[in-house]
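Just one chain is shown here, as structure tokens, and it is the form predicted alone.
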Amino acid sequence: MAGQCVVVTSGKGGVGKTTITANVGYGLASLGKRVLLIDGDIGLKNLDSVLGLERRVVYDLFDVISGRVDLKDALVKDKRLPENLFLLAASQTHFKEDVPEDKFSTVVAQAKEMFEYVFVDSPAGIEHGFRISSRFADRAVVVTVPEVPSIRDVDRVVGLLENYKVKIDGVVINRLNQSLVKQGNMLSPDDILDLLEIPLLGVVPDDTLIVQAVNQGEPLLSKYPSSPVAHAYLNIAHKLLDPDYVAQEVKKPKSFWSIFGFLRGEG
């Protein structure tokens, strides 16, 4: 049985696609699914650096497609799941308009019959590089962080995907911050969901480990396994397999000083 196409995407630039893509396919990875990952991000490319295997890259999409090798000659093999977590790298010497539909359309349908969940990477934008990262998609994760222009950008994603005949699987809000909610300095996920009027796949809250599992070329679910955002990740990933999948929270562990003052009454 052939697997499923998933496309990252949400039409605006810099909301965490990249870092969705890593950390959701290395936590279905972990839950055993065999999954390869594609950067169809040409010309910039950083799914790999996101991963740690940029070192490792030797051949990439574009010699796929060009024929210069197989699908499987160019997959980097990641060592923390071996058997399960693969990239197929972008190259960063092309255009994404350098890339035929016909041509990505066979490397995807390659890698459905290898893999259980290909999940492609779809760079900023509406252009070129969205509609054949989308195309040829199975089902879309929408990305959108808790600001009008990048809700507003998922609203036209949507309907895009929508005439792609693509199953939406929902919208994952990332870098949520819940002070500022209560604050009422940003909108809730009820509000996005609201205006986006599709389901709620996940919510990944405000983490400085984000940035510094990125900074050091490791998956956060992998680098920080137990932190809130690593259960966010892994919990996107339940809702992937099982759509009645009820997510768990965790909250971050008290500081000193919130234990202390909880020992003294104040909380």
Contents of the next structure:
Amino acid sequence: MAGQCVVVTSGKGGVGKTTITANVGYGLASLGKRVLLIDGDIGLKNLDSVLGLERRVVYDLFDVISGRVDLKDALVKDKRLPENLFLLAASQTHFKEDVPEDKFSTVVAQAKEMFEYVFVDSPAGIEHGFRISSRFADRAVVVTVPEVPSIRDVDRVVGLLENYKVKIDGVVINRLNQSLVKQGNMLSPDDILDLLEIPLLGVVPDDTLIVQAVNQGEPLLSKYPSSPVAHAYLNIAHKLLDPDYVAQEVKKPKSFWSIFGFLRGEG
Amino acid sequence: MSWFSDLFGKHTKDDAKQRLEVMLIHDRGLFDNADLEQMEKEILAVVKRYADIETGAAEINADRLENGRLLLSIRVPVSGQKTRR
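Hand over the structure of the form predicted in complex with the partner chain; the form predicted alone is what we had up.
Below is the whole assembly, all chains and molecules, this chain first.
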């Protein structure tokens, strides 16, 4: 079985790569795919804590690269989806430059033998860490927020990915504030797609639940599965499986105050 | 502030889009400012052989079209034709 390696990258930091990786990976695993999430941010590591698996990490990517343990022994099983979702954590005691490209490529190749989807959560920037995370990927998901610096960086990253011959599945527009868009003070998904010229994978609304789920150490998709953000993540997972998938409309749950929405000019 | 800006049509996303359009052209390396300046000089040198032009009034612009293509437009006000012998 040869799986596919998908890199999640953005250029700019702090736009939500890690939460997207965790939740889209979780979504695919919940749809029955065997998924491995690799934390490519060597030296920092974040993915374990977003998944709430930080206390179960024994071995990391560097232990595998240095040959101390086999890949299968370094994997952390996510007990919420025990047959389908696994993590390979990053090392905190090394630097990105310590990881040779050929060694990383071997790990990815091995992982693709064991899993249908191997996600690599790329570090910010376009240096060595980005390069090793991206070069051996078959496909790429790029993440942006609807702001000028982030969109500009994504465009740069798309160019680099094209040089590496990585297929770009599309862009995830993260933290969209619908009321700002309506006001004309935030770029809309259509504006962003006009500029970037790559397909849309999904739009994730800005929501305080995202912070809450990370606080609690559980992917939002598992903690708040009926929220609009969870729908958005799941739509992205579906879209990765089938590019022709039509995203399901995200319904806002009716709150008591929403009946007064017309007062604030909400449709 | 919201009704105020709505009333006077202040939509900052238009600024964002226009600025990004310019940035992305440059970032994509199609033309940078130095290239454009050099091109302008060379083109004007050719035009000057045939026409009197108002130096300083010439303009060369690179704009992005709806379809993503680049439109190069050159505007050279001519004050008179050179008489050919």
